[in-house]
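Shown here is one chain on its own, the form predicted alone, set out as structure tokens.
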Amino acid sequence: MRPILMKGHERPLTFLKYNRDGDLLFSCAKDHTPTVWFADNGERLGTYRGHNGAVWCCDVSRDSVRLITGSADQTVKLWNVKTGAQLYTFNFGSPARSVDFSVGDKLAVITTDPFMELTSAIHVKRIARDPTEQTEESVLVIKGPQGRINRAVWGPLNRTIISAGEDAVIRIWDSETGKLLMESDKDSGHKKTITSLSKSADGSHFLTGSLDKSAQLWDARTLTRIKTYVTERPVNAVAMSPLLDHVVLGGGQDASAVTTTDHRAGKFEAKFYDKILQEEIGGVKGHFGPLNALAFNPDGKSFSSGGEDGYVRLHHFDPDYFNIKI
């Protein structure tokens, strides 16, 4: 398996994110300038410059027309995707942490950092088809609990709003009323900072990821634990294959120590677990810091991952790849 280097981002990478077709590819890094890519030969096809700080997040459209991105410029802009232009700017009196289309794309759920004397919240927009008609007012605000959010993605039909982050609690909110309808146990859940959350493509189940170096599969209904994934380092990033049961799991050390040690001390791999056994299957090395973004192409042949070394590696699975067994 012959990794593609997409080199493009001068800075730390910060999220990824295909297209529902599985031929486009979105990054984001503490650049300020989000990217597009083809995701089959990794070659670049252009960005989205407009942001004034790092870009933490983004989501695309399911017809791969608008791109929404959220950034610590206390921004989040709507793009043209194609043409790259600025649709739309919310402005926010923070920076903007995670952003989430709804199913329909006709919504979208943002999360905004504690900032000042403002506490973390999470704000559902109603996103117009003619960006000319777009408005900036909220049709709900959560006001969050203490601490940072690092995700919020929409439940089950968008009836519900998850949301995860820094007090390692995931709570689900109704997206119409805000109530808060259930939140994770203490003791079953993560023991500290919870960095990434990812559903399955029925979005019937989520992973999240810890800085407990640990990862959870939970019910996005009942919110009940089914499955934890125990690894030797924080965990960055999580990601699940929509073709066979596997999970894959990214971290690493500390950015801050990654200097003063030997860089496979660091464990900067992507790490694969049977998703049902919960046992580790493989790893894919390559980083040369720890890995900050996953993602799975929808069509569950290839997978990319994003390092703090500013790099996005492409990984088209080897034939072999489908028919490991444990």
Contents of the next structure:
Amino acid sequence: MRPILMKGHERPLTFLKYNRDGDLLFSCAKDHTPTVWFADNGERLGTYRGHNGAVWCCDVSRDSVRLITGSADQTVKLWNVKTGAQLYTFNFGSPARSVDFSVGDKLAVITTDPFMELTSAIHVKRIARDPTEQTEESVLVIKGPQGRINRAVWGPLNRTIISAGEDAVIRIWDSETGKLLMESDKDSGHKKTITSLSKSADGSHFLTGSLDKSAQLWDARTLTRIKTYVTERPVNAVAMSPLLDHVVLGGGQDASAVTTTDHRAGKFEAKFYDKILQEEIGGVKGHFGPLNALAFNPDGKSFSSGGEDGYVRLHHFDPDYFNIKI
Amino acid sequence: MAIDKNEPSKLRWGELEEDDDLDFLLPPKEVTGPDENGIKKVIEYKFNEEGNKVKITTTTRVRKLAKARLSKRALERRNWEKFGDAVREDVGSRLTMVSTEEILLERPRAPGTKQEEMKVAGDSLAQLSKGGAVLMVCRTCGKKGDHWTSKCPYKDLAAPVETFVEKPATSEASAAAPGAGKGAYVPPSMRAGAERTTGSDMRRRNDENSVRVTNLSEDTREPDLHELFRPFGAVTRVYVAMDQKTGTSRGFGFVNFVNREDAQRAINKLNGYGYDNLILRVEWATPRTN
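Can you now output the form predicted together with its partner chain? The one shown was the form predicted alone.
Zooming out: every chain and molecule, the one shown earlier first.
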């Protein structure tokens, strides 16, 4: 396949997200401006100007009208996807790390980093239909986990919130009361910081990637570990194909951390694994630095990867991808 | 004062005698749509910083990447106006590019097997490896599975490097004493005891061992020719003529051997050889010299 290279960001990529229809791709990077691209040919549509710090995460509403972004400048902003205008700004006391719209887009879960005296926290905010009615107040604030929470998402039917972070423990919280319902087992779970979390298309299971060079598949209701995928590199980003039973892991130690030099450039790859057999199917090379973001198009026929090199690579699969057999 | 307008015999766009007040007009943009190879030409005219008329010709290859079956809302979004930093984006911006390399989903290999061996297994080795026979590799000619090094029919290939080094001894060029007296700088290639001949001498000799191969199939590339001619001897250079527009071979190529005898043997054996459903024609590249 011929990947489309998009170099709109000057700094490393942090997050990629497709909209529900799969025609727009939103990219966040450390360079303060989230960008939206057309997902078929990679043409840039626009940028959202306003943040003053690295943008860590974003999410788009199901109708592709609203965009929410979380940034290191301690704000979370709501944008009009079409015009790029800022609709609302939520202020926090520390950098915002992860944002996620609920099913129905009426609520959003936001995590903030530990900063000075503040511990990390999970905030739930109500999102009004009409941006003029938007208020700052939180529906729920959960404090508790030690260390940074790298990702928090809504569980099935918005009944729970699933969080994962630096302490390598996955926690499931009740979204109405804020009570801790379940915690992943310290021995069977990850051993190092969980860097990424990705839900399946139907929300019944999710995949976590960690710096301990593995990724694990969990049931979203019972928090039992279903599968484990082992790689040779720390995992920074994970994604699940909505169409086939494939799991993609991206990561890689930064070149400066490795002592031996390799003459091949562009060798950081996204590794494909069979979801059920846990075996490696193959790798897609090309990035010049570790991969930080991965996202599958909801139709499953293309995927994109963002790296430390500032490039977004959009891949449309060849027909034989769909015929791969182990 | 009326300007006399003659009918120009050849219209040169830069010298068109327009009326003075129409000087700010530029010829319209021309688009020659994608032809059967997908080549699209866009000719635009602009004024550059010095106020001169500039013609910009952009030649692109239009390639259908993916079928985008867009929903109604997605189609509406396609027509949205650009905002933010993308507002002043022109066609020539290089933000989005299709990769020049073909990137594949590389299947993992079992440790110990090499990629070439998997490929070669397809042809002559298939029956051998199936029978459980050991892979025989001859160090001299590099041909796999036929014979051991000691039984190599191309034994004279044994030390192509040494035979090459012997030849310079007969050349006079390097033995020439440096000019301009004793204290002058002598480049290493011209010092006494210099190993190689003058470069052009070597290259000329190599081009005399050049073999032209015609009636190649469309998919034939340099590695294929190299693989085909390698058993006859050391090959210094392979070249396959390519059509830039379609990316296929134009049906002919050249192979340069180190030794003339290898080239002669290759011609004898491969002329008329069936390769990829076509009969090859293999001959000397230049009129045969003695």
